[in-house]
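Heads up, the chain below is alone and in the form predicted on its own; it's given as C-alpha cells.
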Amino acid sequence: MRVLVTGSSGQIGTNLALRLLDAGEEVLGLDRRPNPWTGRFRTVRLDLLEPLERIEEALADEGWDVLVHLAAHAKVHELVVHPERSLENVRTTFAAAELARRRGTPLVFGSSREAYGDVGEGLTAEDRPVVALSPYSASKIAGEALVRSYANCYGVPTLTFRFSNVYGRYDNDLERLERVTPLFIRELAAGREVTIYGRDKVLDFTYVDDCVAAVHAGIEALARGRLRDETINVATGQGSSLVDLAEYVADALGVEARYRVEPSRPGEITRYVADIGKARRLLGYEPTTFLREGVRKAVRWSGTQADPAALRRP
C-alpha cells in the first residue's frame, strides 16, 4: 500500500510516515517545507494553496492508495491573531478532497478536539454537536463538513480523526509552531519561568505514538473496506491540567517548576477529556502512554536534540 501524507514534515506526519515505513508500506510526503527530522521518505515540495491544476501537474507521475491530509495551520491562538489562516486550512482541505476524488482513493482527515468547544468528561462522544469557539476550530469543523460532503456526493471513502494535544518526538521546532509541551521543556530546562494560561484548564494530552497507532489502524481499515465515513476521537480519556504538565516536565528535568498563571486566552478550550470508546470499538485502540511517562519520553528525546548543557537530566 502506498500512502500520500500531506503535512508530512510536521510532527504527526513525520511520526506516521516512519511508522508506515516500518510496517512495510510505501510513503510519499507532501509539504511546502523540507522535513527537518528525517530523510527516510521522499517529500514533494508543494503548497496545497497553489491552484489545483498546478498541484495535479506536480503529482501527475505519482500514485497512492490512501491520502492522509494533515497539513494545516494548527495553533489556536495564532489563528485568533491571524484569522485569514483559518480560510487557508479550508482551502488545503478542499485540495486534498479533490485529489482523492479525482484519483478515486480514500481520504483520511486530521481534525481536532477543538470541534467540541468547551466541554467536560462524558460529553465528547462523536455525535455531540460541534461548536466553533475560534477561527481554528471553525476551520476544522468546515473541513469535516467538506470531507463528509465528498463522501456523500462523490462516494469518496473517508475517515476523520479528532486529535487532542498531541506531543512527543519531532515537535520542538518552536520557531515555527509554539507547542506547549516542548515550550515548557525548553524554558524550564533553561531555568526560566513559563506562563500557564488558565490554572483550571484541563486537557487530554496524547503521546504521539498512541496517536499514530490509531491513524495507522484507521488507514488499514479504510483501505481494506472494513471502515468508512466515521469520525473518531484519538486521545487518552484522561484529563490533566497545565499545572500538572509543568510539574511533570520539571520533575523529569530535575529542576524547579517555575510558572506564573494568566487567564485563558480568547478562543482556547478550558476543559476537554475525550470519550475514546469509538476508537476502542472500531480500531482496537488502547492508549499506552499517559502524561507523566510521556513527558519523560519527550524530555529524553529533547535531550538528544539539544546542547547537552541545556537539559539537566537527559
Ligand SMILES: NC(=O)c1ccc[n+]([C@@H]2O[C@H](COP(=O)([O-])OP(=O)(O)OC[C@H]3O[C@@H](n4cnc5c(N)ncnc54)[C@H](O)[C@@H]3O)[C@@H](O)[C@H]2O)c1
Second form
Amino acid sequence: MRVLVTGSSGQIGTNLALRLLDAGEEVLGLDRRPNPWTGRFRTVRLDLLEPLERIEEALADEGWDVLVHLAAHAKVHELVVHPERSLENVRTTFAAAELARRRGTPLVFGSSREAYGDVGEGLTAEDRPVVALSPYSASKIAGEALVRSYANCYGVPTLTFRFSNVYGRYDNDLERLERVTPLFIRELAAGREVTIYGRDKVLDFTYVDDCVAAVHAGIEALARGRLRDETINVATGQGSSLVDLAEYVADALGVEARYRVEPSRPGEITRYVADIGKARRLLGYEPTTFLREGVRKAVRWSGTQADPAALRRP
Ligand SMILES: NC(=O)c1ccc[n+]([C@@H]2O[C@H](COP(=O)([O-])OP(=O)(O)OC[C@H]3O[C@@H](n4cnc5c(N)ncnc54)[C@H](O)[C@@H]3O)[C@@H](O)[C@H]2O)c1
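Moving from the form predicted on its own, what structure would you give for the form predicted together with this ligand?
Everything in the complex follows now, all chains and molecules, and the chain you saw is the first one.
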C-alpha cells in the first residue's frame, strides 16, 4: 500500500511514516519543511496553502492509495496568539480533502480532542455536538466538518482521529514548537522551575507509539473498505495532572520536581479523559504505555542527562 502523509516532518507524521515503512508499506511524505529526524522516506517539499493547481502540479507524478492529513499549526496557545493561523489549518484540510476527491483516494484526518471543547469526563461520546474553546479548536471542528462533507457529497471514504497530548519521540524541537513534556524534561533536567498552567487540569497523555498504532490500524481498515466515515478518539482513557507529569519527569531524571502554578491560559481545556471504547471496538486498539512509563521512555529517547547540581540528594 502507498500512503501519502502530510505533515510528515512533524512528530506524529514522522513516527507514523517510520511505522508504516517497518510494516512494509510505501510512504511518501509531504511537508513544507525538510524532515529533521530521518531520511528513510522521501518528502515532497510543498506548502498546502499554495493554490490547488500548483499542489496538483507538484504531485502529478506521485500516486497513493491512502492520504493521511496531519499538516497543521498544532499548538493551542500559538493559535490563541495568532488566530489567523486557524484559517490556514482549515485551508490545508481543504487542500487535502480536494486531493483525495480528485484522486479518488480515502482520507484520514488528524483532528484533536479540542473538537470537544471543555466537556469534562464522561461527556466525550464521539457524536456529541461541540463548542469551540480556541481558534485551534475551531480549526479542527471546521476541518472535521469539511472532511465529513467530502464523505457525504463526493463519497470520499474518511476516518477522523481525535488525538490527545501525544508525546514521546521526535517531539523535542522546542525552538519550533513548545510542547509540555519535552519542555518539562529540558527545564527540570537543568534544575530550572517549570510553570504549570492549571493545578487541577487533567489531561489524557498518549504515548506516540500507541497513537500511531491506532492510525495504522485505521489506515488498513479504511483501505480494505472495512471501515469508513468514523470519528475515533485515540488516547489512553486515563487522566493525569500536569503536576503528575512534572513528578514523573523529575523521577525519571532523578531531580526535584520544581514548579510553580499559574491559572490556565485562555483557550485551554481543564479536563479531558478520553472514552476509547470506539477505538477498541473498531480497531482492536489497546494502549500499552501509560504516563509514568511513557515519560521514562521519552527521557531515554531524548538522551537528556540531569545537571549534576540538580540531582536529588540521597
Ligand atoms: N501532537 C499532539 O499532541 C496532537 C494532539 C491533537 C491533535 N494533533 C494534530 O495531529 C497533527 C500532527 O501533529 P504533530 O504533533 O505531529 O504536529 P507537528 O507540528 O509536529 O507537525 C505538523 C507538520 O505539519 C507541517 N505543516 C504545517 N502547515 C503546513 C502546510 N501549510 N503545508 C505543508 N506542511 C505543513 C509542519 O511543517 C509540521 O512538520 C496535527 O494536525 C495536530 O493538530 C496533535
